[in-house]
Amino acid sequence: MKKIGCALLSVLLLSSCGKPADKDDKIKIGVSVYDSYDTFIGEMMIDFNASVAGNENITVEVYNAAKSQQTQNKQMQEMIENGCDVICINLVDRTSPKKIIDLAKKYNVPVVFFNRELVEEDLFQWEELYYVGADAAESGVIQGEIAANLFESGEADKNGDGIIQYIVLEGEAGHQDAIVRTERSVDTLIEKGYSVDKIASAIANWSRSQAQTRMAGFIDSYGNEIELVLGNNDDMALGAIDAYKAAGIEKDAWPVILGVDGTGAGLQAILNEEMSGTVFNDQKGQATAMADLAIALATGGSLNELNLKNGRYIRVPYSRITLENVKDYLD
């Protein structure tokens, strides 16, 4: 199986889940990524390990599925038979959490699904599966606003026509978060009164390097009619911003440019004025969360005071930033 190495979340992997351990004290957990090089979820990985490693009870290990949900499948089945106590998975494909669930229910395994959200009928399937991010919609909502309030003087408005042309940088196809964030941030936009043009969109798979492919490209096409960039994530705004720099177009030039997640690169370019605005996925907090989750499920604890929605989900809000408070985020 494929696990994320030491270079990415430095020594904080505590052990093996395949250590046998004294069930009265030890807890082990498993985690499985959709991808060890997203940026979001190695910042929430870090987090995560942060949270439990004062406790010595605790083993982690986090494995990589590298994009492919067989490989996740089959990290399941060897987390279930390391003894892991509780399982953490960022499902690859969030339509197909068949083998996960039944592997949990024939093995009596709770499993915290988080932040790829999959669907309420497969939450609901045993009793002992879970759900911890975000709402999507928010984050759409948010995004909107801010792009709102940055038209609102008129200077965003390259051409002068009152209408706002955009182009979109999806995430992944078929994905809820960007299926989500794309449809709340424009429909914010018309709610507050906007004319909105849409010129284009692009799958960048939540890429730096992809996005700054299709946005070079809508940038020959298109030029300065472009006056929003909606990001479903910072790394793809941040490729947008790396196709006009190697285009060797001045910032005073750019369009208004927005992300989504809040990480380190992203806020950076905020206080930068590179990128205009994102929205802040709170990667700690969700850490934070699922780690209390998942040790309250191994030692049989209380889920009284960790504010389980239906039950099963855990949403941590999102929050916006912009140049004027960016530095709040940064320090």
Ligand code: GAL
Second form
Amino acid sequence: MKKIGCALLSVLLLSSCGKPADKDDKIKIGVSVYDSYDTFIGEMMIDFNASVAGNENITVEVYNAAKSQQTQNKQMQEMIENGCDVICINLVDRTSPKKIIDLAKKYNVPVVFFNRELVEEDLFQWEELYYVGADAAESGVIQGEIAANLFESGEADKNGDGIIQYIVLEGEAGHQDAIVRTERSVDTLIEKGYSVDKIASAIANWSRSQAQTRMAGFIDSYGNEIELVLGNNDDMALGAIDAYKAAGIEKDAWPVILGVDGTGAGLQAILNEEMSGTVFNDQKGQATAMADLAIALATGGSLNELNLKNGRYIRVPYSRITLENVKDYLD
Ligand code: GAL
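Switch from the form predicted on its own, shown above, to the form predicted together with the named molecule and output its structure.
Entire complex below, previous chain first.
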């Protein structure tokens, strides 16, 4: 079991393991992320660390589950043994939270799940389970609206047939954000009166390099037929851009490429007019909400001001980013 040793943790006060927290004034928060190499999660953790960094009474232990639910289950046990007062879990397998929930109940430690949403039935298995994330459907609708606007003038319809020929680069199989974003963005285009034709789709697991490989194959097979690339996240949209660059195709001949997240690299690609838009997945808003909730749970503070939906959910809104407003999101 390995704690993340990368730069994003440098601001953390890593506690010495095995020492129970002093309940009088000190609190210890345990966090396990599904994969510390995920760009969005990495940026979210930087914001999380920053939001607790000034408080000397808080220590944070962060673990990388490295895409293994079994590893994450062991980390849960370890965080409990280390005296964590509250534990934040970015589930590896959102359909397998049983072990985590059983341990939470057994040792009476509240859990804040984040980003990878378990089903409601699981969340309500015990009263000290919470979820912080966003509404996946909202991101799909916003991405569809951005696409609809960009196709309004007719210029992006390369072959002028009145139909949008598109490719989808999907996140993980079974991930709520992948399934719902894909569905809602295409539905939104259709609801806005566009005819669409799906050329192909590929699962690229949120990964820039996997998306580049898949997109290179699509460029070979479909070339100039592709008018729109819907990336379920920015990293995969950036992978598509990498593929166009590697194929030596001039920017003017690229399709409309859209992402979701608003990561640093994603925003830069919009500024460079390589990516036409993205949907801001407010990492700072989610990180701050998670920190506020975790601290309130660890200290027995009031949850009233956190406006939990159904007493358990915090959902931070998405917003639209294009060239017109990208500067507002760049610090
Ligand atoms: C999504 C995000 C992706 C990836 C994924 C991991 O919300 O858009 O980039 O980080 O979560 O669960």
